[in-house]
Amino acid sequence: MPELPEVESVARALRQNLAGRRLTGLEAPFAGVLDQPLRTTRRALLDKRLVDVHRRGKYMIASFARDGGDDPAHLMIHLRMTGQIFILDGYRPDKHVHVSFDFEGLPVHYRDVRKFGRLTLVEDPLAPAALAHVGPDMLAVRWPEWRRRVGSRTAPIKAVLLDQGVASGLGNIYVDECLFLAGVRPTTPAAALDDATLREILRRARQVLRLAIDHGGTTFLNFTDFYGKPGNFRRQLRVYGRAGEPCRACGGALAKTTVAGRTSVYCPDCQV
């Protein structure tokens, strides 16, 4: 599933490419990826230009505009599982591609082989009503809030960074990662933790984040990025998915167990 390095790789990209274009087609193969009717979203979208993609943790919202800034629309994007929004010269769409963009001519396709991302119009860019129930991002959350929102909680720390309603962005691969840089183990109560390791935390997870972007997110399924690559964060990856391997660090082998219904990687020795 797509998490914020992959959304974030995304989003930029579509603002690198599309910024200023104007919309001059939408179709939809398959509109039950949208959350309105096929008429009304090109109604509000339609000879409007994209004038910038905002993100928030694993969305993007892409907000368009007449010339001059007038009836600004905004576009919300959830990929959840396998979606892919991309260009490819000389792409002829195959089954999966449910909606197809047309900008001045540029093609740009929204694929999506499980049909679980959707595509929604929002009133507001930057707080959509439809995200209420989702925390800051990762990359925004400021300490006194990070405390405030985990350092109470009773869960173990790691389905506590899986809830999205805590803080927005982080997924199974990038938990695994910044608990084994941060030295806790993913099974280890929120509220056991002090002060310095709840920072210690948030920073390993910001920095992991940054590093996967950097790297255009992680692939290991579906994922590519806006011209159909695949992410190579995968190669820096130190515990996730290589349980029964040796640790980078000091060589034990890893251990896995099960947080939250999802699998974790840990070491024994390195996460206490």
Given for the second form:
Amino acid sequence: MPELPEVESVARALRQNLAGRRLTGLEAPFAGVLDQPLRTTRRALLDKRLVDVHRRGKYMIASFARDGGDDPAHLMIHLRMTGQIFILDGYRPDKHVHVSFDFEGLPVHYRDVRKFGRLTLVEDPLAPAALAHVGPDMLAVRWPEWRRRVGSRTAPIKAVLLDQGVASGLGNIYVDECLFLAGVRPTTPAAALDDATLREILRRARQVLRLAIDHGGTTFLNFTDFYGKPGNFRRQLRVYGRAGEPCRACGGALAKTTVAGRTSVYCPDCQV
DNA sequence: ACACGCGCCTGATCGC
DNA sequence: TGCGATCAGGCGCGTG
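Starting from the form predicted alone, produce the coordinates for the form predicted in complex with the DNA.
Let's see the whole complex now, leading with the same chain.
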């Protein structure tokens, strides 16, 4: 599932491949992934050039404008569980392609098997009202602010890390990886952790996110990058998807439990 | 303010 | 071409 690193990979590719290109076509075989009617979305975006792409957590915001910067419009994209955006030579859209963009002859597709993702027109590309409740990006937030936002939450630390209102970007995969690296069990109440441990968790979260970005993200279900290629981070995973397998640090069997409604894998010996 | 459960979706996998 | 049940999970929303 696309988390911060996978979204970053797509955002970079959009910038590199489409910046300056004009949107000349927009079709939506399944308009249900659009928050506004197709005609509204077309009216806002067609004939404008893609000028920038911002990312906050797992949200991308693509900005369009006419030549000279007039009449800007912004499309916020969230891939949720199975959303993909890609450009592939000779690709013939299957039944899961819900939106197709045409950039002066360059076709770009939005594909989403579970239809959880959303494409939303927003007014403000940097601080859209729709993201008012979403916290700062996990890679950008400073320790004091993050500490303040974590507060004295009694929920398990994993639930707090998954809460995009605290800081945005972590999902189930990287939370488990981060907590393994920090040596903390996902079930531990956040309020029971001292500042040194919380600081270590934040440091490890950033470390694993950056490393995953460098490896092009993780492909578990069906994430592919902009060019249709899977990410390379999967073989770096220490715990996610490895319940029952030996811990890469101590050799003991990894345990599985449910935290915040999500499957969670940890090492009973290395994580206390 | 915070914690928790549900619904949205479809494909893969499992049990019989 | 067996089929129904279960699981996977991000997020918005309703409830307590």
